[in-house]
Amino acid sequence: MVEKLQKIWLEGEMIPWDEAQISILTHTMHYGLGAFEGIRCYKRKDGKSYIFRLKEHIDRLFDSCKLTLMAPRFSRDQVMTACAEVLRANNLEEGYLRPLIYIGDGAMGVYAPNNPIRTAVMAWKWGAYLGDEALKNGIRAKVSSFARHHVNISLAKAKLTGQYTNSVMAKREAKLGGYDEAIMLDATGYVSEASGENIFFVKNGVLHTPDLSCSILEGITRDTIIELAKDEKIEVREGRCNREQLWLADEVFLTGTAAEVTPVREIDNRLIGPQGSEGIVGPITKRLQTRFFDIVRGSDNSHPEWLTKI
């Protein structure tokens, strides 16, 4: 449950949490067209707080709006400033940010071109998305019966509110089956992504991940891991893969702003890893996870362009 804080930024004003209300006729609530982001702020070893890859997140937010023909009243710079202001207003040294751009009330029906486009930024305290134990020892996952949207049915590059319906259903199915997370295939049967995370696997020392044609969100943590792998001289291959490749992988892990870098120890009741080390978090996963957390929380200053001090 989200812990109630003090303030939310809504339409250019910092208002009390309980006063951040919307109309029951808000168009986005009825028809699902809205854009959002999830962004983390971390307290680093130097004692200061930094928003991780703020610009890239806000750029993707506005790209989502462009793809859906929504025109926000506020600029990218204004929304980035609002993110920092919300953290300060709520005295958060670490936290999760949720900028949201949505279609307000006015006309109803699918086509409502003149309804106002509204913008909000909220923040809350959020620890490890899948739990601290998951970060340490990995999770159990299941390939879902729900497929990721086809690229001609939805906008895979956009992070849109309504598109997460099938993620919700896939996650519910996995949890009801006793698993921690769902892995979704694309419409052609190749591996796409998890319910809210991108997926990587390691085979014979090479890091693999589905490419953008596999109906995946172009994840910012995904991009971070690809860059860190290059720093570490780990070969990265982007391309199609199938579920059998996951079952036979030496290592599997998920990435996302919420999930960070979460190992997967089992998929479809098959322990991940070479014989003799099945179900154990692998060395490349540990290496990249350590680099990631040292950048966001530690003293690794190799990518200062990813950090926005508040």
Ligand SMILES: Cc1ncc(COP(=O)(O)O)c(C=O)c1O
The other form holds:
Amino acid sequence: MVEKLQKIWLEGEMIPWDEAQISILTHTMHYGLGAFEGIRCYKRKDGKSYIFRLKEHIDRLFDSCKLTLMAPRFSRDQVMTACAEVLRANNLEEGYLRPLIYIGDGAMGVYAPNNPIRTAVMAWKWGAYLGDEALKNGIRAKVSSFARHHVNISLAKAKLTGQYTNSVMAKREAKLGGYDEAIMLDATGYVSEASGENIFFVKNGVLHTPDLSCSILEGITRDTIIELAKDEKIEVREGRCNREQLWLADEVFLTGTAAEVTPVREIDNRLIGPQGSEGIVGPITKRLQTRFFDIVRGSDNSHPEWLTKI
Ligand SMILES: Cc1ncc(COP(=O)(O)O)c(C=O)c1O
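For comparison with the form predicted on its own, provide the form predicted together with the named molecule.
Now the complete complex, all chains and molecules, led by this one.
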């Protein structure tokens, strides 16, 4: 359960946590059209706190609004400032930020063009999403019976509240089946992403991941890993792949703001990895995971453009 903090930013004001209440007639509650982000703030080796890739997250939030024809009342700069203020108001040196843009109450029909577009920013403490053990030794995943949304059924590039029913169902199925995470295929059977993460696999030293025309969220951690792989002179190929390529991969890992860089040690009861090192976290995963954590928490200053000091 999320630990209650002190303040939430709602519609331009910092208000006590318990007073951040909304009407049960809120349009988003009924029809699921709301845009949100998940952003992390880390305390680095220098003792200061930095929000990771804040601008990219807020740009994606506003892109989600554009795709869904929602006009936010606050500017990108105002929402970015609110993110920093929420962390400060709650004395959070490290934490997870959740900006949310939603359709307020007014008309109750689906169309409701004149309902207010409201904005909130909240934050909470969040450790490793899939657990510390998962970061170290990897997780067990299952290819889900739930397909990812077809690109013409929903908006794959938008991070929308209602779309997550698909993720929740896939995650529940995986967890109830004894696995840690769900890997979802698209409507044509090719690999898409996990319930809240993008997916990568390594084969013969090359890093593969579904390309952006696929039904995937354009993950900011995905982009970070592609950049770091380039820094490390690891070849990256973006393209379509199928589940057999995952089963036969040398390494598989997931990326996401919450899950960070989480190795996958097993998919559908097949241990991942070449003969002799099945189920063991591979060298490329380790290298990229180490680079990632050195940047967000350590003292690797190779990408200052990704860090916003609070
Ligand atoms: C479905 C889905 N895919 C991928 C991601 C990874 O995106 P990011 O790295 O920007 O957090 C997320 C998390 O936001 C997600 O929910």
